[in-house]
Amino acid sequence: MKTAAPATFRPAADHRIAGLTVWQVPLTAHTGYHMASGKSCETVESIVVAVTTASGLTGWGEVCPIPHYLPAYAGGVAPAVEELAPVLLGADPIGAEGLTARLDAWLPGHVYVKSALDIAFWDITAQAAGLPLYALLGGRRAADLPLYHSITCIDPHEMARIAREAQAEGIAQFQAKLGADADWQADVARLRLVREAVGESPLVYGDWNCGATSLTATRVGRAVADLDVMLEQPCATIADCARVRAATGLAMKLDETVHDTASLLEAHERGCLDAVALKLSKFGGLSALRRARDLCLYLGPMMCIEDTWGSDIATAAALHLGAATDPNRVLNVCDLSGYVAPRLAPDGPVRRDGRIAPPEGPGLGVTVDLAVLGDPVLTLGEGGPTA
């Protein structure tokens, strides 16, 4: 009996990294966006990274730190990429996690920098496979994903008006920012009026972004304990958030204090991990965020899969992971691009009826407009992206 001859081996294309390009692009929020402790998003610098291979593929990444928010700043990205260049240039990005681990060995920490690079590695890997990125992150589980609308911390009645407008566009989840004026009674009014404005069914939660003491957050929580609301990251430590959760009986979503496996486990053990914000730049990119997603599937919290701030590249990356996650465990995602101008990719994802879908093309599936990026702040190697 004859057997078929083995297929002739054909070497893969040369996808080694040939060039690195970094841009710094100001993103302006459509309205002033105010949070507790003086944090704000009005005009914020987003850093866009292009990783170009010898085969001609370009992988895109983005990171957009909010000032005074996390251990990250926009001006730190380009110098860190230059520091990492000896590891990056000539390396194979296919598979993403292997090269990202090498970056950790060369330059410990600086996860926000590695987030943009890791996203670009995944983009190249999926492009080389000819597949949309979600196919490599677990396979598509949902056609589209629910959005939340984040409401800046201003006058309570104005926040209620914004909530009604967003609800008319199909939004059914509302994050009310709290604490910008250090007036706990105003925060009570914000939660009450937003809840009243949108009715009983939608999800409403108040977010202090670490800007409250456990005492203040407990006073607010007890004053609205008769409402169906959730609290988000009132305090700067997991322990204090757990005390607020226990004192108020209100569900708790964590964000800033949960950024790796150890913090996820601590929050779970302290009983305050009802929901969690999984953000790309906080964990260090898609590789780390996928691992956090899988741990959360075991631990039990609902997940908001997003990034700190940004435009079409960061939005697309988060949506691919969100679409590859059990939809029963995805609380919501965020249309970062919808809050800012300019858009970085004319074919980037857009919200429809309160939901949003990942792009369909190979890799991230977005086409970045080089004219919008302007002149790069760093160029290393050869063969940068072309229009």
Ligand code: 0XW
Contents of the next structure:
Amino acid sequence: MKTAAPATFRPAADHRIAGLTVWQVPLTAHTGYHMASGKSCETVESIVVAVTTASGLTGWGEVCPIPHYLPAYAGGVAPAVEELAPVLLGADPIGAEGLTARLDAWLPGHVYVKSALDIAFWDITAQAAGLPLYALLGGRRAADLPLYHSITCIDPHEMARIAREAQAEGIAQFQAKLGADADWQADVARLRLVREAVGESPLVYGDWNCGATSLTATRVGRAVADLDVMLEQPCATIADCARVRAATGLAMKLDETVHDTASLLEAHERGCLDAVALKLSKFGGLSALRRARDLCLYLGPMMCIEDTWGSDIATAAALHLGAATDPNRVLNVCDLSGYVAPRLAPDGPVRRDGRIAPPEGPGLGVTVDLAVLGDPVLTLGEGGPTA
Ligand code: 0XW
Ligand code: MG
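Right, the form predicted alone is done; let's see the coordinates for the form predicted in complex with the named molecule.
All chains and molecules follow, beginning with the one already shown.
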């Protein structure tokens, strides 16, 4: 019997990449934001990428590296996009993962650059499907998501005041930055006063951003071992963080040192992965973060789904993945766009009663304000949207 040849599927539109545009936008924090080892994000450069298709779609991406924080810097994005142009122009972004894999083959590493591009590919894919991005990342699992509030490392009493203020707005998770003044007893006071300020039920944790030795972190941890607090990334290696966890008995969240499958597995094996920060630009975009999310569902840590810093595009991308993740396993998300000005998309989501929801339109669902972006630093192919 003769069977008919399978019909070749032809997409209704040509979604190949026709143009790329890159902007650099300074974001200024509403209040000072100090971390250990002199790191701060008063004003940092965010890189915005628009990927336009022959079919007329525009996919948006954003990466905002904090200086001295991770192996990433804002000035590296535009040259890397230019280096990747031969692979990008004319390529099919639909499905995102395939094209991001081709970028990895052409230019290994540079995951923070790929993060912005990969987010834009997902935005295009979901717009082409006419669906909000969360629908392609597993489907909506929660109406909205719990936020944490990050508290700059300053005078302990001031930090307690900020915690109370955020709590009055509905926040129930508090990240106290530690170690900025290299005074371990001040860090003890920070954890005690914030814990006391918000009462028994909320989650309180102290984040050293790699800035402590295992000795200092252990002294602080043992001095507050009577409290219900979690420690975040005290030291610069997973091994040292594991020693602090074992010596203090306090739950541990890892952030900077966990950025791929191997580091997730190592942290899990060393027993110091009670919680984890899954940041888009640390792993390499939504494709990589979706895989990390799935591995974490198996390994067991509670997940903070966010990015390093940024405005509405990075925030929306993380919220879509957060909303498509088992809510029992989402520790929290971050409204990065609420910490900084300007807003890239005035219609982007905002915190309400300590919670936030992803945008509802097709794709990322944010309307980027071109006037805020200024002049592009790079235009390739047919370029992109103009004001
Ligand atoms: C990356 N940060 C400095 C900004 C977010 O608010 C959280 C924080 C961290 O290191 O966890
Ligand atoms: Mg952290």
